[in-house]
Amino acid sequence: MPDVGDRIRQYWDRDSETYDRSPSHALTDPVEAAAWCAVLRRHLPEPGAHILEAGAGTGSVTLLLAELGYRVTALDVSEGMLARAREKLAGANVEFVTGPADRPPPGPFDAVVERNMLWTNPDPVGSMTAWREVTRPGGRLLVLEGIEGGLVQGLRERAAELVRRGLGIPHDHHDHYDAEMDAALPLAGAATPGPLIDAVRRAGWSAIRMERLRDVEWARRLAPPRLLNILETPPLVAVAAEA
């Protein structure tokens, strides 16, 4: 049988053929690109800085970087996931490197970027540090996650399905991880933003800071269909600290 890491990126060449119907994932609804935008100029260097973007998937984030005018290596484990955002980004100032996101290409970056991937990372602390080796001294970590765990989102979650068979619309995912995978993601599930706020101090990076984004999930909830974006819009957040 493969190994954790094989397995998740198999599940996401898979995914590649689905991610893209959710706005949420595409970043196709505007209002929510703009708060996105907003978060992102907000966290990072001025517009020109290098950003390594690790976990790219389909090149969602990749494009407001781009668009924002900064320069981005766009790494992730999956070339399916790379494959779409190479058509998206297609003549932008984007390097794409395929790889695991703990050996990310050398740099030096001035900052490294990531949404929803240390979730489904099987050592995000060993990643992270990987990722301030290729930092410049000074240089920035911004980590967008959901906060998915818990009783409470869990029931959201059970309710969002139903509304999903109700409305006829299909998953976003090709399908679910098993509990083989999930046993073996140290931030999966967690109901708290803790652990991940620990991962980010063991791997060394420093003035760590948090900040809830209400606004991201207010234009998230705005779109349709209204109903199920509220019940599958988790508490999302931004970690950011320095090398």
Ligand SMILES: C[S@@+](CC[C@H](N)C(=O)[O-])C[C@H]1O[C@@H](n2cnc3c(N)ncnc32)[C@H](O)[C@@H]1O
Given for the second form:
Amino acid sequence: MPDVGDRIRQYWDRDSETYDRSPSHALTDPVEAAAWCAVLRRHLPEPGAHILEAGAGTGSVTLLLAELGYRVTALDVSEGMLARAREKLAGANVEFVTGPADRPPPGPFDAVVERNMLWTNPDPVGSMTAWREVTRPGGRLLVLEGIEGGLVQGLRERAAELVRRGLGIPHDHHDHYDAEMDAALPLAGAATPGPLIDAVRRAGWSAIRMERLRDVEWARRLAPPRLLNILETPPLVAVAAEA
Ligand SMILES: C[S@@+](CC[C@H](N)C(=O)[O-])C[C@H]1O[C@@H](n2cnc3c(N)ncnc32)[C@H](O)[C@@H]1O
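Can you switch from the form predicted alone and show the form predicted together with the ligand instead?
Let us now look at the entire complex, which starts with that chain.
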């Protein structure tokens, strides 16, 4: 049996076939995309800066960064996910690197951004330490994650599954992680942003601040099918910090 890291990579290679059919993955809703752009501009240096995007996936956030005028290095362990990103970003000022988050290219970068990758990382502190080491002094970290754990979110997800079945909409992913994969992920299933903020601090980043991304949540809940999006949208947070 391959180790957990290999199984995670294989999972995303497979998921790349369907990942972008979810609008919140592909960021095809213009209202949600605009809300994300506001978050990126609020927390990142001026356009023109060189950004490392860790776990860039199919390139949805990468595309927003490129459109805002950033120079992006998009890193991901899954060649399948990055293949989609390459198609989406043909001609853009983006360099693609296939590899694990804890071995980023040398930089130096003005900022590091990630969306929805740290929850699936067996060593988030190690990865964020490696990112700090390739960020110039005073450069930024921007972590964008959903807080998916806890009883209420669990009940909402169960209700959402019933709604999906009723509406005939397939799940956002091709499969679930198995129990061994879940057990290897320190941030998966956290019910508060506390463990995430603690991991940022342990990785040596300073001036740590957090905001709840209510505009992004609102945009997502306004999009159809509304009942499904109201049930499925978890609290979304941005954690920002400095090297
Ligand atoms: C939920 S997807 C998020 C993709 C993208 N950031 C987005 O917001 O749509 C998680 C991504 O993290 C990548 N990933 C998971 N573990 C990784 C690791 N250790 N190093 C680099 N990438 C990783 C996966 O291949 C996948 O593309």
